[in-house]
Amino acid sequence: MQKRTNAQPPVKFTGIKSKEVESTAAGIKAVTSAVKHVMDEMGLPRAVKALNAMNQKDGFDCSGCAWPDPDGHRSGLGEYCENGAKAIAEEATTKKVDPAFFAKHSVEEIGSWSDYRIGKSGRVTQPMMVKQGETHYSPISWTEAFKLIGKELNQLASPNEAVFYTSGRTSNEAAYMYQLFARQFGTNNLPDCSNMCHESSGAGLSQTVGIGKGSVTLEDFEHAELVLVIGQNPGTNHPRMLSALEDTKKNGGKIISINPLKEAGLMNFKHPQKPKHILGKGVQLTDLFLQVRINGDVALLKAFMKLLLEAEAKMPGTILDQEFISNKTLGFEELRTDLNNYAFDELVEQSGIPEAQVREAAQMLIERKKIIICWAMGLTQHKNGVHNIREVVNLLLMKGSIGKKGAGTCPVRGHSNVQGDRTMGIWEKPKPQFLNNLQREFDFAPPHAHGFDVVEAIEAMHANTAKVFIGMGGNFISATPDTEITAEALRNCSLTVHVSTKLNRSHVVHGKTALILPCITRSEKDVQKTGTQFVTVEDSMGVVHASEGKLKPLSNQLLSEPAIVARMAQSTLMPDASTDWAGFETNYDLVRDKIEATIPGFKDFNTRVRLPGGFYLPNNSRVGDFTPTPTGKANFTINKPSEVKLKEGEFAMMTIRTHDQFNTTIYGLHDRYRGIYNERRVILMNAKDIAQQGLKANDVVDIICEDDGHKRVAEKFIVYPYDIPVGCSATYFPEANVLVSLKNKAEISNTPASKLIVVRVEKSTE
């Protein structure tokens, strides 16, 4: 009889152990742990052709984070940097997941494993099935299993009953074809993890400027005369940008980071190619750090444009950038208007941050015009994510300080290509020029109703009014919030559909029949009948460039993701000779033809691919147009400061990710810039909040959460203190996403409200 299995990751402890929290990034250490985490998972030959091939312009992309590669020359050493080659280890791993794996371990007991010990499993070399009442998963056949699909989906009462999710790290070509199969299917529910992380940077962006993507490129951090880093770990998450900030300090720029926490890739960086750099003390990359609160961005944000608007006063037309504001902008007066509403020592106290600090960080902006703002998921995910890059934006419009050289937006992207899947129409709100391209290029009048977004498919899978999910690689259950809750609806499903790599947590938490499809890597050669191919992405700067894997597959019965989406096209929808199914999984220069007829910006899409490094997409704030917008001018915006008030015995929690990870994947179980190994079960919180709390360290703790009215419990937890501000505390995921509800999430994005949840503790009893 088939027995429920673990939605969380298992309740044990590994043995924690403590080191001195480090002040300095990448180094000897990173090389030493990238050597490490490679020759783990495959031999020295292997290893060597792949990491001398990623990121390479004849070479393949890395499926980590989507940091742009240098437009000129790369590395003959190795483009890539600790977490990159801790990706391709994980990926071209040669331990196998085959079905003696399965038919020895049932799915109840690889339920039970942790997140690392599930992913370390291996590769999946075939597919796989389970079905309802089954203790095990077995082989079927790629016929059987795209037959079992194109049933399932026909059966369903209305198309809008299917969920059609993707992940970052889809190719655009795998992304177009899978877009434009839901879209035949006739529903526009493509969820994707762009709803769960920078949803609110597009919603923000996309009102402000009229383009939901960043405007800068690698050379503008050469001519930056201030960098602001706000929200983000760029020395675990995208490793490469501190290259680009050592070319903003070498040039003469500063740097402020705002961050509660003080990571070590904010501070100071060792280049691990350089050997004075090794051998020395590196470079000192932030020249002001402010420890904000939680979500005290906004405020922080408003104090400061308070005192620009003092010294333009003081200094008419020499602080704020006048002409710009008056020719390019509309909304300055109301904003004005709105910050007179606002105290100076009130926002400041919100912010968390000295008042000494707050008037010095402002003076660089004062005396500085080119300005770069970056930032992640710090930002993003708050219930005012939207107002957090939109005041961002007003900081910005300000100054003058978008569409010119060495200045503009910079969110910094996670997956590989979760900006060139929403380029594709990987998107449940398309806009209607794609679907009229969409028509006239394909002959079917596409839905124009908008679909589910990640949230919104879970509520319907939940209440039973979607019933097939098909997951286009990614780990939903891992990356989702309110996670019994997300189980609970994808065990609602007739069917789940995993299009995946390597074994994940998502396998286990399944449909009444579950389907897992292994599909080839980014680093794997994909060869058709019509001969090898490339795939594409688009990097955080929005430049589109080839992708080509050199590794002789792991398995023979691999199929491609084109591959696997024609063929679930094909098994679901009557034959139709305008689209070339076929044709797409054999050739994807004919998937690259249709991109470009439907698509503006890829114009001679096949001929520029080809260019080694690829090419920009056009970009309207890049250049200082900001007729996209409704306005037709960029627009400054009122926005909201946060709302959370604790009470006593509350703390304002965050999750975070650990060092030895990328998204759901655990590469290891060290936080090693932090200092905190072999344990994941912690929550970091200030010392006075744990004396306050009648708690010590290394105390076990249950975290509670009630925002909701919903009691939600992570059961044990090690108290660990930290540096981090008074009221605040932060935990990993996916440890902790049990704690986030679904109603907890982000004013018009819908993303997630991961950064700020409400908790208690309380000294665990058992």
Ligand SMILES: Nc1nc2c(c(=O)[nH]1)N[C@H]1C(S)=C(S)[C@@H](COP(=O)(O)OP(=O)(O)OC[C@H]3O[C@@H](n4cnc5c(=O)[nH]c(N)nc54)[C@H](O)[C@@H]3O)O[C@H]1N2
Contents of the next structure:
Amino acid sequence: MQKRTNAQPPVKFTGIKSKEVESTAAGIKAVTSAVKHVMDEMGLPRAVKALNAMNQKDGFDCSGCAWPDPDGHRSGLGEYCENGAKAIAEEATTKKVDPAFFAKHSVEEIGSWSDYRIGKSGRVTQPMMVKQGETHYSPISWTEAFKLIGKELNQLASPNEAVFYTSGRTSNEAAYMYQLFARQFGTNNLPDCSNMCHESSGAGLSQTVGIGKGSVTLEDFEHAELVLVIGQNPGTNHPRMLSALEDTKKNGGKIISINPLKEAGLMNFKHPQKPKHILGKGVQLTDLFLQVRINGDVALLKAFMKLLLEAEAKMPGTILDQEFISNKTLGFEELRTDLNNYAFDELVEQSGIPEAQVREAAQMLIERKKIIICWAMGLTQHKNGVHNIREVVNLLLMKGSIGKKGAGTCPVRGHSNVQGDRTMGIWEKPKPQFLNNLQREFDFAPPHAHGFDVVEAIEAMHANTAKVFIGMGGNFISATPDTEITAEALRNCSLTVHVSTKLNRSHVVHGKTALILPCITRSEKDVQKTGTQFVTVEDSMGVVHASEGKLKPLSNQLLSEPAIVARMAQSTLMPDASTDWAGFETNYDLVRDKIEATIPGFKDFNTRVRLPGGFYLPNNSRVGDFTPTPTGKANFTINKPSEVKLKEGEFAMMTIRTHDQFNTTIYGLHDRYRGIYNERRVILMNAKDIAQQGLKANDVVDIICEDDGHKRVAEKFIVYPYDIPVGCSATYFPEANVLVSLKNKAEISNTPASKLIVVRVEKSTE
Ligand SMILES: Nc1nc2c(c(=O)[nH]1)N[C@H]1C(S)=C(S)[C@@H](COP(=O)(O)OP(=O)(O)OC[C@H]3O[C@@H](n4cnc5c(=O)[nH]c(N)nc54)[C@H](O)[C@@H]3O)O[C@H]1N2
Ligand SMILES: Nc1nc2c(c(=O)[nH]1)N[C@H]1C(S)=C(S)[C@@H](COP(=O)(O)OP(=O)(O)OC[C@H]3O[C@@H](n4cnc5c(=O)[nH]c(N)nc54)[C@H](O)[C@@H]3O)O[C@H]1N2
Ligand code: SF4
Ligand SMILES: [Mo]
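Could you give the coordinates for the form predicted in complex with this ligand, as opposed to the form predicted alone above?
Okay, now the whole complex, with that chain kicking things off.
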């Protein structure tokens, strides 16, 4: 058994309760839940101010997910959802983690708390440091902290011994400055949360349609005849997407959901801001629910495509968009030939879905021309994650459903600015053109060798070839796979630095010296020498807009993220006339001018971003231009179905989010829509599997994964019978991350395959 190292949340049961699974998302319970969270964290006046400004054109961007705001009218009642309200409650909390808190609680003690308790402790109020041999964090001045960072970085044998991680909440301005700093220092080691998230989408889409972003806009949902939602739980993770799906339904469109779980939000929706909805029955969203086996999607999509080809053969020229295929694409014949290698019955069997339902769905595809496909982690976090995405593109290309109104790709992004951070150059594999632009504008020679992504960064720190870790937001230890290995990796470092808002586990699983640098949040006012600043973000549909905080910062010792980057850079790099770090800190317009000079699509940035609602970035696939692909056309591709074969007693386990968390930030201990209360250490299993294993509901099991010959154990999970396909199971992230081997990752994108871990369960002995 592993020893406990504080890298994982402790096993402490809190008295599980179950209620019926809910079939409707939002509604009055969402409103009451939101109000409770907001009131508990910040009290009435701050809450009213915060909620009134959130997602308004002159306010700040919700720090929840990346779902876009409507282009036109915004509701006076507020443009946010239950989870947006929870996100603001969590970040605008008035609870403080100050020096007295750190004097009272040792690093060791904080590590023994649950993630929920750690997060609920509150906001860090001033810079803190802990050194090897010390048991507690103590205050350090900003000046000393920056000096230390400069010294440690400059002591490294090579700039490639430093890792600059980014989480997707960072603004465009901070992200741009951060990547510039890393590159001027001399490395492309810029891993980010996207490596664990939509990297497979970026890789799959770039190759096939010439841009790593989705093609649809919000308006397209009003025109779509059919929307497929695959591997995504929007009711919890992108709640306002349900309004877009409602628009599709209002205009006669249909919705197919493909998921191992019948997620509440996919089935029925009561708009929390429409009184008629709240009191009435709500709107049924999904027309056809396909309960796919975990990683059965490529098989299912191939089955669809075979049926489409069959129908086209019967009525040539009516089902597929032949004109689009011949003018705009390459590789269709190869795909058609490859599909002959698969027997329809076997594909259906592999998908786990009854044949009649597969045929019904295919019929809906056959009869419609304007199709949107939405997806998230259920497709990307698989060994064949890139194949999943490319197979989605194959289907859309066959129907000519990219680059026209009411149709296209919709990878639904996670963090509120994860897409923007990538646009700003947070990427370990930068394009040469971008580096050349930096070289021209800032007069330095950027490194061209690719840097580390998340998995490679962990491996390098573990092997002691990377020694300084800097995290611009995020919670690296809890978000990453292979928790115990990652903990060793971080502890090997000579210095770990976290730019953070709230206390998290990464602060207590640290390097020989560790710093916490506290920053202001999105919702707080950012006043610099030249006046109040705003920042900018990019949503999931490529709209760039301003975000200006309104609340008073919780402590007068906080700095903004741009200020922190500027000062790190000044204390590390030689003074250099072509980069005005001090100017960047005092006036973010100067950063935006540089963004405009080096990144396409940002012409007149400072002017256009001041227009209410912002502006769309150019998107070739949105307008049906596929020339940026390697072949100059949209590419059909040959993709692999799942290769996982389960042995007797083995299960495919996915790690998913509850309704009460934002990634590693735990808002509460319930998963309301799934009817699970008070407990996060649960494993959802099919009742037949539970019986077959000689188990019963509420038994406590250890979950074991041995897929690379190394035994990983997640201790003590409660068996919870659930409507999930036989052979499949689910646990929550991050409790189960210890089971995800660093080697269990997607081909091409290197994304940890956290949606398919091969496990067995054993009754817990203690
Ligand atoms: N409230 C809230 N909002 C969030 C977040 C949060 O934690 N809380 N996180 C944000 C971030 S960073 C992200 S990336 C997104 C994540 O948003 P989602 O991707 O919706 O999040 P997950 O909980 O990982 O859920 C994945 C869904 O895929 C399904 N699934 C798993 N495996 C498969 C499969 O093999 N095939 C199919 N078809 N389905 C599968 C699961 O049953 C689940 O419904 O949400 C963002 N928004
Ligand atoms: N097993 C498993 N693992 C997963 C996933 C999964 O589905 N299953 N999902 C993956 C995905 S999709 C993602 S995106 C990653 C998420 O990985 P991360 O982005 O690293 O994790 P978060 O939990 O979002 O980070 C939360 C922390 O960010 C800090 N923070 C919050 N707001 C701000 C801010 O405005 N500025 C700064 N500087 N800091 C801030 C707070 O201190 C908070 O504790 O996890 C991945 N890990
Ligand atoms: S849908 Fe996402 S961005 Fe919109 S209010 Fe909800 S959490 Fe915030
Ligand atoms: Mo994500």
